[in-house]
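Next up is one chain by itself, shown in structure tokens, the form predicted on its own.
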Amino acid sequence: MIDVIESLAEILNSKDVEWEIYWESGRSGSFRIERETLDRSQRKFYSGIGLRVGLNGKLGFSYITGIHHSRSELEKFVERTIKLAKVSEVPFRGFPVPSKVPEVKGIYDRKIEEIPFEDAHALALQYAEKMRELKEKETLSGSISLAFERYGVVNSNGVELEASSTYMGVSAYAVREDTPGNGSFYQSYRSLQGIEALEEAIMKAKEDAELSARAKRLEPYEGEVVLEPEAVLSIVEVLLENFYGDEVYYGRSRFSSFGDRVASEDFTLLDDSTLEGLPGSYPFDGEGTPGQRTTLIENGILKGFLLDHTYASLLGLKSTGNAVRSFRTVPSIGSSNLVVEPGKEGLEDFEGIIIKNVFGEHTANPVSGDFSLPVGLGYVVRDGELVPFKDNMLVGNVFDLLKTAEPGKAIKRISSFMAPRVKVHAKIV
């Protein structure tokens, strides 16, 4: 425990109170190209502790940036949380006590906590001239970003928690000013990734554009459709708010009791944290509780919801582990990695009617599940022939369409989230 941390636990352990700290201390770089050019850099640094107090049933909470403050300094920090936590409305339902940390591997590369900031630059640099090397009819843009954190959680029950991560992400961007069209591309990953990457991300990118340049609009269709995992994603978001704890706690989620039917038998969805190398992995979450794997939809049957240690505790469960925060904020219910299992059937050669991407999931309802999404990208196949359409509306209900879902084989990462490409009924207007 660093030194400012066991000064704070020794003041708070002089007060009738429960507590709990927790602190971050980190520093990134993000790098942005546009039109081929590296337009801006910028590092951060940013470190800071986080303090909740449990007091007579209510829960103060407050924080103060930096991780080097004097014993008088620390004091005020405690007396201002505890005197919110006198006045508090929020209830307090206690804090996590220890349990064993699983050993997540992946997740830190000393090659992205030592890079200077130089080299870093020099990478940006790279990525703007291999744009430049590939650009066509295109324009080309994008971002690099690096980060490194070192994070812990320390309570009034014993836990005693620390670990450090790190993180980089790549985006591509390519717009044809010719012929109208675009693509995209966007990964993240634990470790630091060299100039294969780069150009990875670009040709993503300028394969989307191409095809959108190409791509018209779509007659109306409904029946058998195939979703690139991108578009699974959009889908699986729209459910998501469903299994968070405190939706299903009020009464907002469309979920109440487990082993209901939501999904088709072969459909099976998984939140886990504990996954080698993926961005959504950690050891334990924002208060110390292990990371795990949870079970949300096994064969289309309910089997579980995303809960932190409060929301846990009200609805009488265990927490998963899925307690996500800054030092500046309480924790709140979040996703880790999600999956979607892989099934039985092959659609890596599906001809027929196939969504690449889709967008505007913000603006579905995720209780009632209804859902109007533009077409981003999708395409035809018919005899090895592909032809591209764009500008349609994905339409329909959620529930209804993840009761058709038919998962194929061959499984794909996007940053945390990993599913196949899955068969479903839709309807495209």
The other form holds:
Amino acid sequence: MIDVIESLAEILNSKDVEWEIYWESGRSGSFRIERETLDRSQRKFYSGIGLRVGLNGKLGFSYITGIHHSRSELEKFVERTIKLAKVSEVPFRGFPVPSKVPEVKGIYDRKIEEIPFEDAHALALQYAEKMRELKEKETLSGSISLAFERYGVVNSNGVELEASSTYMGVSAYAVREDTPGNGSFYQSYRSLQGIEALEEAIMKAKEDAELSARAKRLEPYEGEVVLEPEAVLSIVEVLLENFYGDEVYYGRSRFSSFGDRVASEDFTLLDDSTLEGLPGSYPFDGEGTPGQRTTLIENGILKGFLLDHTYASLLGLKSTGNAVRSFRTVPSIGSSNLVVEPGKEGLEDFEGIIIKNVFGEHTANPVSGDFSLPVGLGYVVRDGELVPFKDNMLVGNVFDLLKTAEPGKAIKRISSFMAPRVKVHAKIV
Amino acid sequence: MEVERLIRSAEELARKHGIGYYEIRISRVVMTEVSMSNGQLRGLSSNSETGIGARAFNGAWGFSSANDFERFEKAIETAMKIAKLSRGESKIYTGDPVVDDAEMPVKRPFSDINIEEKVALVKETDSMLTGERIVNRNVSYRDTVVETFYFNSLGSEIRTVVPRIRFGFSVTAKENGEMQQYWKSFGGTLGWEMVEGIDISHWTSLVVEKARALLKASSPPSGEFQVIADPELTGLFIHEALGHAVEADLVKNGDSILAGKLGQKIAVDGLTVVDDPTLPGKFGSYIYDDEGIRAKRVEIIRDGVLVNYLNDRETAQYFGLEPNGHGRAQSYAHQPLVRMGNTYVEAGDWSFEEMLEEVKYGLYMIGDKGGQVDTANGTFTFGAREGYIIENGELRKMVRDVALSGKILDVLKSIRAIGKDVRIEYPGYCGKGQSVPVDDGGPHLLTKALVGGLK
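The form predicted in complex with its partner chain is what I want next, because the block you gave corresponds to the form predicted on its own; please supply it.
To see the whole picture, the full complex is given below, headed by that same chain.
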């Protein structure tokens, strides 16, 4: 335990309260390339401590930035948080007790923690150089970000955990200058990637930009449509908050009882924070609950919710280790890695209408399930020939759509989301 | 004083690393948040923090930030070292130094109101949101005061104090398996007087009634229709359909359909669109942007002609435009990007009734439900909270979950009527990698768009 946390725990132990400390100390470097030229480079440092105090069934929360504090500053911090617990009417449902935390592999890469800024900068220059080399009729932009963080949770029940994690994000964006059309690519990793990953990003963005520049609006259509994993992600995002324990508890979720049929029997959706090397993985969540695999929908049947300690307790369930937070916030419920399991049908050679991506998910209504999302890029495949389209809207109701879902076999990863292509019945206007 | 030491230190470091231009922001943020769901307090916090963001320019930008006081000087040096390493070919507008001390005036500072009073406001509002078929109610309150000291290598030294308040509530109604939500938000660069001026009883009743009514509303038709947007939706529409595409950083990167169109007619006669961060008390208002440039009113479209882009120090120089103070950052830990402030459509001369009479079959759409734009393709989408079918100039049945989509270059030329009833009172946050407070509005507007309904 770092010294400041030890001192803080000592002060808290002398008070008649339950307490929880969440601390972070991190560093990030990021590089923004505009028009094939490195334009903005940055290196940020942050650290801080969030403190929750439970007193007479009520919760107080406060934070301080930095991890260098004198004893008297820490004492004031504790007093302030206890005072807030005294006036607060936020219900306190206890903190987690210690339990075995899984070993999650591949979430820390020493090379990212130790990379000298100059080397990261050189990689960004190489990325810009690669863009100049691959540039044809488009303007290329993109970014690289690298981050390292050490964080921990300590509470009065004896939880005492800390972990290190690293992260690398790569994005590329291509805009055609001759005719309107653009393509983008984003991927994140937990280990340092070399020029191959950067080149792949550029090529994927270029491919989509080329298709987008040729795309025209499609005639209205209703029927069988295949969604690429990018579009499946958007649909899952519209649905997602219905699984959040707080939304369930406060009556804002469409879902209420496990065992209900909510999707086709081929459709299985789960959240798993223990997957090796994935961007959403962690050994324990923001309250110290072990990371785990949680089935949300299994063969079309509602099986689980995403829960933190508080809402699990209010619902009479167990936390699924989905408390997400920073030192500035109390835990909130969020997903880790979301996985749509592969189905039986191979959809790789599907002929018909395929939607690559849609946008504007936040305009959809998660409780009614209705959505109308503009198509960023789609294509019609007939006799092996591919004709791109865009500017239509994909419209439907997410709950109805899921009942027609037939996942394909081949899984693709988009950051912390994994899914195959999924065939659905949908409407395009 | 600590700041004076940092100013001296920055000067020395710039000399040492050969940096021509730098700017430093040190902010102290004081914030209180209260939130409640179904009568149960969910969140209550009161915090403050201080942080630094340092930028140095050497033909490309180097930036560093820190929130631990011991790292403040290190952040300045890091930004300069990065800029030294970066050496690019870009140029920026520098201009004359500015020395100022400016505070946005408030009648009742948040610090005069104790936390019990803020909790009482939230509780009272919550109690008014109850009723049949209402299964969920949420109330949230947040106030912040950001005191920023900005200085740069030109000799600018600017201290600003900006208060900001946001208060809102929502309900979910449920009946026979159907669920619908409705909400209302208030916000401004004002003090506690903002909430004292709200008729809470009126707005809570309205929110409850609308959520219930939406349960019975049907999905709208789909296809291209004549659409009348209410002032709130006009604001969202113009923010998405025009505002983002005139952000000069996107234009510079080839990422806007409006590149190369300055001076060209891109919209109908009579359409004038303005971004004005100097409007008193509005949510997107500020005194100086995060590059130390004074906020100013900018006409984007005058009578259908594109007359300006929104710019920052870099894009003003790039396009040879007058800098207009639209470089905004989410916080001290973020680099400024070109952003909107308060964007609105100026008044025309149509009344709402005259507009309605123009529509044989179409939709009247009300309320901001968020939007998004693909500026390179020129396609945007936006959602409305409620709508009504218009038949032969008359409002008919209510429709729900209405989302629209359009092409920027088509839809600005499809505007058929501009109302005279301008309102700019729709506070929100705009995301572009970073989130900043904005406001928007305008009058009623009659145009044409693709409606994505289920029917």
